[in-house]
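Below sits a lone chain in structure tokens, taken as the form predicted alone.
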Amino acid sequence: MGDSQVCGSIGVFDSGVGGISVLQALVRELPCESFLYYGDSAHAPYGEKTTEEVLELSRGIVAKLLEAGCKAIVIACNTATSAAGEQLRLEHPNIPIIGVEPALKPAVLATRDGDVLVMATPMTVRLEKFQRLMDEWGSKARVHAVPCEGLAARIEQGRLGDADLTELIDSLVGRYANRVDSVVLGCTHYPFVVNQIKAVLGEVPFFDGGEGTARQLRRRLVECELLNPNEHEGGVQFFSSKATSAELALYERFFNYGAGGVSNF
């Protein structure tokens, strides 16, 4: 591989702000890499679209990221991973393309025959990728999969401290309060509202796929000899299909908020 490709950016995309939770894990795991984050906020949320729509949107974003010189792609969206991941790998066999999936396995292993709540978008719950996970791990615990329609779209708006957000979460999963042993956050938007979910469900362990995705990205970069050899810190650039200064500022606030910064929501 040429040095220019080794030092290229890693493209990360999601339907909007949700993939920023994965981006944070990537930056922690690979601080010397540079990242180009693309949020498709103009078409969010993906979880309530058809498979074909999500595949076409994902294709277009990957084309933009590769045109920008990205050496690897992270699909930081459970829905897009399920709907488009396999096809995108077929279409771009020479580029590492890493996706995310609901962290059902670690939740089941930690829970040991308990009750596991999976919160995900309607499409993620419906598609074959999740059904395969259920076939493999659903028999080892009592798994309750809930399609959380409208939640990702509401998180996209920011204002995470407003009462209506907690009310929405309560309407979706309130019936499981004090009834589950762990919660799988099956949409990359949901880690940003863990506190609100706790307010509804109580204190339970949460599992999401961000850290596992980051470790997998490192493995693939090493395998493909694409790991940046430089030791100086990389950086993050944000782009959005809703190309306004307000939207990009929102992305920055999510990135800093989830990383432990002060929330302006």
Ligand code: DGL
Given for the second form:
Amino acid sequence: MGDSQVCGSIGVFDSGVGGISVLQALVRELPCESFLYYGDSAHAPYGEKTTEEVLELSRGIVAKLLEAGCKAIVIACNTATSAAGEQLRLEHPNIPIIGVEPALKPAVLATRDGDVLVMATPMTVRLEKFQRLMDEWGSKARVHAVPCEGLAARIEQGRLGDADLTELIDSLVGRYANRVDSVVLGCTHYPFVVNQIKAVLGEVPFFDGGEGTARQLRRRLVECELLNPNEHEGGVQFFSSKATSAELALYERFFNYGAGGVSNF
Ligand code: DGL
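Next up, can you give the form predicted together with this ligand of this protein, since the form predicted alone came first?
Below: every chain and molecule of the assembly, starting with the one above.
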């Protein structure tokens, strides 16, 4: 494998700010890699579009990231992984493409016969990929899958400490308050509001796909001999289809803030 490839960046994308929760896990796992993050905030939310629209948008972003010299791609979006993951791998067989999926397996294994609430976008819940996960794990616990219309779009706006956000969460899942044993955050936007979700549902274990995706990326880079051997920090660059300095500043704030933060973000 040539040096230029090994030293290439890892392209990470999402419909907007959500994938930054995955990016944080990627940087923790692989601090010596450099990352290009692309948020498609101009077209968010993906979860309320058609599958074809999300496939087309994802295709365009992957083309841009490859043009920028990325050696691997992380689809840091459950919705885009469901709508486009398999197709993108067919179209780019020589590039490692890693997706995310709702962490139903670890939640079911940890919960055993209990009640598991899955929060995800309407598209993620509807598509076959999630149905396959349900076929595999859905009989081992009582799984309640709730399409959370509007939640990713609201998180895109920031202002995570405002009351209307908690009210929205309450209207979506408040009926499960103190009735579930664990919660799967099946959209990469949601880890940023885990405290607000806890305020509605109570203190139960939460599961998201960030850490698993980071480990999978490491495995694939090793397998493809693409792991960067450098020992200094690689760094992160942010790009957005809403190409304003305010939007990029918002991305930086999400990245630095840490998942789960509230206050007056
Ligand atoms: N962050 C995305 C996900 O994991 C998509 C949210 C959206 O744009 O609807 O599903």
